[in-house]
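So this first bit is one chain, no partners, the form predicted alone, shown in structure tokens.
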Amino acid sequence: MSLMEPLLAIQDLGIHMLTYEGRARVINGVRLTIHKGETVALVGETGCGKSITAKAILGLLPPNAETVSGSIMFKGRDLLRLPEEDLHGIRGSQIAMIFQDPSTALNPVFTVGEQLTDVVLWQGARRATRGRRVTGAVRQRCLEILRLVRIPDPEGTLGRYPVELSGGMRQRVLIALALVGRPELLIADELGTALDVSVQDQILLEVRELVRTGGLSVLYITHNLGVARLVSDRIYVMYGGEIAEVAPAAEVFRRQLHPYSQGLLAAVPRLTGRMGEGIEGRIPDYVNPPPACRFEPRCPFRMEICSLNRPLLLEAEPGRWVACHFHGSREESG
């Protein structure tokens, strides 16, 4: 990893959820870094803890969640220990999130223009704006951001309700809402997953271009390895609330070090028509997870040590980190 100080650094993050069944240890010592201008993908099965990690960054965890360890450093400040008012000032203006379902993330009773205007008036220094007066500058900013995400009719779209737009247009409006405050870090949760393949590809290419031209840093949350390969510089593979492997995107697809990463790639359907092999079993019970390696019950290469000692995320070779007893290591990941 770069010697430069990262824009975002998550260290030893632990999150528990209080449930009827007991205390669920859903995030267990997660470590992740993103540098300025870098695009990182966090991949894994549904339920492995990707979205919870993303919500922790913005302080949007549900009421039954408890952060038990770790830090989330953003530009030298620990987001976990900031007062709510300070965190409010960071959301949207410095860190923004694109939620995965545009049909539920947009308010159906307000027009696109009203929702964009609310964001512009609320963020940062704009809070000083008296009342809800919409100035020409505010309207121009809304039109500017709609043009940026290639909405065909920006003027007309301002007066439309979300239900009047197609799925692809609603997704673009969500991106506009996230970008209107000019954030430094963008979190995209399963971007375009509810859209057809052609529209999803267009959306991903639009965001990729915005990253290139605007100098954004992006954290993609996805279970789609094809998306991760297309958009990311580095990939974090997550399993059972832990990071299993970290590597440059191209290296993950060239050769996987962790058995779980190998299983994810093997599960992808082939162009030959053959179905992917899949991974036997299911993600662990977070109330009673395996005591050492959380992947051990599903791992085809498990050894005795895998049920006794938790593997640490260590550097197995230059630029690559893996949490697996199969691989030697030289130094602990930073």
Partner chain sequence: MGFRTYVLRRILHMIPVMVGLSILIFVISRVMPGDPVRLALGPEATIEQVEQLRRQMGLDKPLHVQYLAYLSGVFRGDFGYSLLTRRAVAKDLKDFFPATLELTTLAMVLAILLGIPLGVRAAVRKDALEDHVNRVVALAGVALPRFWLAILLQIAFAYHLGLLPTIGRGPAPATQITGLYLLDSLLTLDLSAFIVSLKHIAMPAFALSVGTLAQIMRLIRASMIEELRRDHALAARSYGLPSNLIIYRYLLKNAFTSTLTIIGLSYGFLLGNAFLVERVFAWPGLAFYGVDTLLAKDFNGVIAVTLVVGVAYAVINLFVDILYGYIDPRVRYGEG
Contents of the next structure:
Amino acid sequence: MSLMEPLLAIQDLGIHMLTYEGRARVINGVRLTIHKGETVALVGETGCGKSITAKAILGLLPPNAETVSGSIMFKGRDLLRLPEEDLHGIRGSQIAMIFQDPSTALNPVFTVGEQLTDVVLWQGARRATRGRRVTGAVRQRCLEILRLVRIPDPEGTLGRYPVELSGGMRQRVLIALALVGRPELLIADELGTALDVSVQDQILLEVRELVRTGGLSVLYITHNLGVARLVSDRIYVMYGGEIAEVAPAAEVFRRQLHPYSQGLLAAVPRLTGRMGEGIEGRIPDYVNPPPACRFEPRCPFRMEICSLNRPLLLEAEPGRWVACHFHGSREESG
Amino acid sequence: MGFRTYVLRRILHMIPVMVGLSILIFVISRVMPGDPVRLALGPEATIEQVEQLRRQMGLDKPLHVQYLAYLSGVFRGDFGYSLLTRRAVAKDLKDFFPATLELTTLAMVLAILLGIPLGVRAAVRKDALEDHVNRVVALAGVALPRFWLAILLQIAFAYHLGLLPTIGRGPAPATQITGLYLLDSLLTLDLSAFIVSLKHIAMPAFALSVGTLAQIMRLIRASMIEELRRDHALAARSYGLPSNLIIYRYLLKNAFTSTLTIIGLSYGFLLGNAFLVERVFAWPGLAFYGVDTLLAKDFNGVIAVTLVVGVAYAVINLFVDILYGYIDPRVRYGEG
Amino acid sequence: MIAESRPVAEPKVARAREWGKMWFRFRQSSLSVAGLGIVVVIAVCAAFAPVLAPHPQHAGSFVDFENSLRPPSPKNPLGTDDAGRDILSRMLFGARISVTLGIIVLAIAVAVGVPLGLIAGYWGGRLGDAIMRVTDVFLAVPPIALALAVTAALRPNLTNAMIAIAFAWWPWYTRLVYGQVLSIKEEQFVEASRGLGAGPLRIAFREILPNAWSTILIKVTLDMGFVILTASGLSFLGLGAQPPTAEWGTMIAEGRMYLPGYWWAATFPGFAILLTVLGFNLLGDGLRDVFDVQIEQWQAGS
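Pass me the form predicted in complex with the partner chain as well; I've looked at the form predicted alone already.
Entire complex below, previous chain first.
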């Protein structure tokens, strides 16, 4: 593997969902790369396809999803073409995910200890055998990981059920569950969104710290540009199942190239994350999407070409990519 | 609210319900048309004889006095005198109850042991052909008239194949301890008696369990499908846990927990059907006796049977609630 | 989350589209469609029994001992019973009896149970408590056991079986509606109309009840089968319809005496019950999926 080769490279990913309304083209040619040690944020409003992209990486798409194109290369292997048992060896130990909602992502009828122990055992199962001496080691590992995510009283927490923990603590347990297999790539889906704002900030900072000291690569999925700037190196703005803009985190705030990013930024100060008056309308209909640029119906700067040709994601400035006719002089039909 | 308080409250709640039930049944039984006493004594009886028995049974007193006398009797284990069997109803209950207990328990155990694995399989293979077949069979199981199924079983296994006895419970084992033939013969290591009892109970227990089995299967399937869609199921997969572990250890416990109370309630469904199944197989149980007392207008018998059914139902559900609280911590913390 | 400001469509168009979508979802399940088909067939049999039956006069106390217990033949497709009556004709009339019985029992159960549930749920207080306590008492024994006890107090016949079953059935509706009301009560639109000064009666019947209807209707559909099953059970025990009424349970009880030699007399009416209960169940299940309604998935009855 060359030094320049990214840890994860998604090329031209296309996913359709079969719904009663018809075939929904929810992911349409997504491209995304994450280098080793890099933190990347995927930003967009609810329903733009962020979570589906994340689930595609882990091979956890719902049964009605169909992958129609593209590849997801991870350390030289295409995850989309791996058999289930190989994906199994990757989940948890190489790529792990922190789930969004602490109140639903933990099994309510098992204690934290039971849930954590099973993951430790299975992650370690390939080497160690189950036994008494190992049980002690497993417990040690559980305690260690709980301490790492700053859970006070880790011994007591092992014996507790999720219902006995606060939202923040549950979120920490979810982080522990994701980290316990020592993954190289962490996917954080709307981390902390379900929590109070103060707790959310604290968790985000803690995870950022954990990631930096552990040298992990992270894909943050968020609807909040502010969060994205806080935690990531690079930002991918996603709209309607396509990547609209790619830029270093700080640059996006200085100047947005895609009109949609401008609208998103306008929404940042609002706690609800609602779009300001800047952008009217709603996310596109995936069954019958706009023929060319998917943002065209909502775009304040739309031109004639926007409904004729699909804008390609092109490098507008060094390190900055955008899919918009407004910036690209080199349109292509698509 | 602590779990203990919760259980205690459940028990306390049972008392007024049972008292209410006894009043309801008592009133119903007292508005029966016709004269049960005269009916019992036959057309030959003189007016004096009828009046005497009437006085003896306290039927000449006002209704509320009768009720209070009855209630205080019940607490002493006295359910009055049966006009049908001409002896104390309590004695009848003692004779008939174990047979029903044995039959319904075996039917329930069968339903749970078969229903859960079938339900899980159907959920995991959702929309496969096997799942469709299972669903139709399960629905048919619920829709089958139990008495009709019982008759079909008799035709097949007793008349045509001659494998099983048509009716009855068979001879009692030599030593009786609990009154449950299967259990008694096992306890005394009397294998031949065990087999005889098993042959007798096989058809009625199966006929009785089919509906409940189908219910449990449907419930487990439905809640398993729901569990499979939950975040924590997906999360468990994302940690690299094998799917069999997720399904049989994690999700089954969730699915079982959410169906547990309904399994408890379906015991009522089983008890209700015992009235039909026991009839077809002439199974000498409480329900069989109950129908006989109904036909004979033997009100003391009717009240006692209804009360025992009510209490059995309540006790089973109390037990299930306790188990539920034990399995699901959310109940203990007053969330569930 | 960015606002999903849906364009405000014409309400009528939206509703029509909503129905279209539901019908589409309903058709997705072949089992639901099969259920609907069975129910339609049974309804047709019930409505046109006198026309469809080859020997309509056999429905009652007709006797023709010359032809008793004949096996199925072109003249009597399902054979004849001990009195020489055509079983198919009797079964068609049986559909009529069962469907009528089901409708009447459930009409009573809804008429009694729903208002009580509304009162208990919406007004609560002592009256509500009292209603729910009484309901608990009725629910403390399986419906068939309670119905049996009631039949004991009455002369055994079809009308009284109906009364007995309705007597045992209404509390299920009280409890269902009670639960519905408690959850709907807190919804915003109810709060809003309360804020606008609507009286409690108006809110209960105009705002809350319409929102509970779909659940009640699905429950009624599912219960149709179970009520019919329960009634046939009572009749089978000799505590419901009496011979020579062409009721399915009664027919099985009569035919049972001629088993196993003359199997058709007891077997075919059983299929009719099975099919009817199955049909209503499939239909109810399908509706439940389409309306996405949570209903207790069990029946203590039947």
